[in-house]
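A single chain comes next, written as structure tokens; it is the form predicted on its own.
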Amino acid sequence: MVLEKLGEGLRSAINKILRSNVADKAAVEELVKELQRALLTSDVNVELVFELSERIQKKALDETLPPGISRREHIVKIVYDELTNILGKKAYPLEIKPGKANIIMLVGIQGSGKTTTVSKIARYLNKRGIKTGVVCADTFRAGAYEQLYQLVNELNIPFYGDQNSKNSVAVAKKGIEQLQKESCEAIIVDTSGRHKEEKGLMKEMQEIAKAIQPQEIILVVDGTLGQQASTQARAFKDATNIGSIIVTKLDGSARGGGALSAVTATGAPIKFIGVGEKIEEIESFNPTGFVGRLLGMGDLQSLLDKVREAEITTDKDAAMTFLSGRFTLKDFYNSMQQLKKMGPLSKVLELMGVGAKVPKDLKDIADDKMDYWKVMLQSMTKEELVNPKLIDRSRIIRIARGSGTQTRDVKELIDQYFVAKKMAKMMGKRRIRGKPGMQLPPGITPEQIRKWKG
């Protein structure tokens, strides 16, 4: 999960609030007192910190409750809305003019992982219908022209590069030039990165951009810096006034609340975060629908773009069946494939806004396990699929042998089966409404939400 640590004690000092008996002054303290330890824990920077806890313990305490909901519920509103605040406010997306070739160019120090990023931005707008290319004006970096190339060859994106060039300049513009021939709608310049120093990054930034005149000119900073990302923005910001960042290895990093908060602050427009080093593991960052996620509420906007890059359809009446609890294995093991379409589930139910009450064995379901999963139904009689309460320990000995597995595989395949309904009834009930005061992400509307709950 991203930011799993500042996720885990954020919803930890929601739900005592929720639990609470009286949202009065000592519960309110008690819930600040939680939120700064979860805050300074992610490296966020300490004055930050406490203006944030001093402006939502004043609005706790002080606000006048809007109509039709409980003082615990607009102080859940409050630390929404404070925390949506301090990262951003509103989304910024990459822009992409149709019919021209949109010059789009990378930049960042090295390590900060701009060469993967650069072959993750290309795979993302691929996905949505845009023809991309990649150009490597990387002459700097030994291995450079052959990590890129590899990245992308497997994606089928058109490719340019020079290895016998040092003038990154040039292989830039004869890049583009080729690119341009073959119609892509975005081209993305990778260029050499520089070992801890913003000068001569900034300087190589302000040629290249002066030779190809690109549209748009992203940073790459490295989350696992904290609140030091802060350093690299401004600078960035300060050179070019067309700038944009993106924030790199936030899955695993437990300075990343720090390296966002820290580059919102430079006042940098954070256009994507990478979540993972996975190929499709880059998201458009989305500051309303993340601190959902931290909170245990969801982005419904990231997930309906994970199903749409997914290309999966959703039969509404499958979608009933499963919400109601009615499915069968065969219907549990179609889900599951579906569901990993989109990448690793945890990751997919954390969008859901359900991954902190889902077990850990159910989300680390492993694209192995499938495939024996798969095996074991073909062995099941179609009762046995229909109603798995048939299914005792008898009927598991011979399921494992007719399927070459073990019975405690059988077993937990049924186990499984069983949680699902048990969180898919959960969900199902959930009434179809947002937290009080809440803003839905942007191009969403209460009309698609029912559509998706089914």
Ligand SMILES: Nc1nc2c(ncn2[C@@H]2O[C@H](COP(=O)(O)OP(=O)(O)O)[C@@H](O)[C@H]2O)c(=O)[nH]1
Given for the second form:
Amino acid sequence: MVLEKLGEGLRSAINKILRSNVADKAAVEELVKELQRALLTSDVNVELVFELSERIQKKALDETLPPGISRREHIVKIVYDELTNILGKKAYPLEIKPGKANIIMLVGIQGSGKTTTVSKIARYLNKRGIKTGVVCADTFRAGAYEQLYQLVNELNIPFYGDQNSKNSVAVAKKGIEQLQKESCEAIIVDTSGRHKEEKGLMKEMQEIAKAIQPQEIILVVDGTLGQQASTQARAFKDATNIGSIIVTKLDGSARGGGALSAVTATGAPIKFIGVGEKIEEIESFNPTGFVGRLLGMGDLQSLLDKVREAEITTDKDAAMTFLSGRFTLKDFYNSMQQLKKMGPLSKVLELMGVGAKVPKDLKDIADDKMDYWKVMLQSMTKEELVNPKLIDRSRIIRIARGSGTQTRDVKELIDQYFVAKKMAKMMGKRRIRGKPGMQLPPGITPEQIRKWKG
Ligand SMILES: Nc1nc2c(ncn2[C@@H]2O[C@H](COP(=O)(O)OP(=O)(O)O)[C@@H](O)[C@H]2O)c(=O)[nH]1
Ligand SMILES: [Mg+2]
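Right, and the form predicted in complex with the named molecule of this protein, after the form predicted on its own?
Okay, now the whole complex, with that chain kicking things off.
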């Protein structure tokens, strides 16, 4: 798997927020902390990580929700967007212009994966119906010719090289001429990358580029460099305006996230990523799909579907508490709030396998009423919250006054509570008894359930 560790960390953080009861400040802070840990472990630049955290935290808590989207879905979407933003923003597919030979030259320091990638791109394009040949212009390293020849020979990819020449520019020119004659639409030129530091490498690149006039120059960067990859990417971006980047060795590299984000931060477009030693292990880089896969989700639509599903599982717990019928006034309020988040109460009960014969009053609980209820609950004593029977006439007046509501509002809340309790008990009894291995709502013990069942 590509960026396995990073993916694991991100998925764990996302799953946690999906399973949390409320997507409140504490949950978002926890999420951000986990994201930070995952990104820093993958060698993503500290500043970048903190900027991203701040944006997620702010947006997650402050932004108004789009219609029909829950807070949790929204948070997942924000995380998705922010990660896409630092890992590449958009896709830059390799363009091959028809009607002429497109010359693409690969550069990069020794060992970065150039020769491997030359053969990978040639195969990739040939598979897509673009006749593509390769030129070995690495006249520096012994064995360079043989390596590329071996890689492409079996696949019948046109190849040019000259083992007797030490003049890389001459070989490159000759090779391009030859492959044009063979009517190649794309010609990939492998270079030597004699220099270990950026400056020498860029000079070498410009010399060859001047002679062969490529349509595109691609810098091959070793993904195991982590955020250090940005040094090469920046020097490259400054040296040419026809450049794009391939980050290799993202399979198994613990620092791949750092490499991708650091290259992206330079503004250089990433066209492909190398994801293994084999010739087919190359992917055209599409950040949105890539991040979706990292998070374990195909695309945004399926992401949102999954979030929705996950939410229903969570709220099943709330529904179970509710259906036990043994809840305090505060539990009642919490359950109602949880259930309401899922949409129509009848739908929730359908999910629970309970025939939906719910009093209309309860179904129609409006947002503003829930807010009223909240302040009323805050005006009650702990004892009253556990046992609302304690609330007598004089207490009702006091609670109404304390919460700035009317006595009939307080009475309505208490009445709704008792009605719901009775109804829930009736509906839920069979369900709970019939489910020995059911998941318990948070904070609820098996003892409590047993006691409730009486
Ligand atoms: N795991 C892995 N290894 C790669 C990848 N790309 C290249 N390599 C390996 O990196 C080493 C150097 O590759 P090579 O193409 O010879 O690099 P060059 O010196 O830049 O031409 C070889 O052992 C390749 O098999 C990749 O995406 N994943
Ligand atoms: Mg090579």
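Positions refer to the first chain, counted from 1. None of the values given here were measured: they were computed from a predicted structure. Basically, rigid core = biggest C-alpha set you can superpose within 1.5 Å across the two forms.
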Check your understanding: Once you line up the core, how about residue 34: does its CA shift reach 2 Å between the two forms?
Key -> no
Review point. Any CA movement of 2 Å or more for residue 48 between the two forms, core superposed?
Key: no
Review point. Comparing between the two forms on the rigid core, is the C-alpha shift at residue 57 2 Å or larger?
Key: no
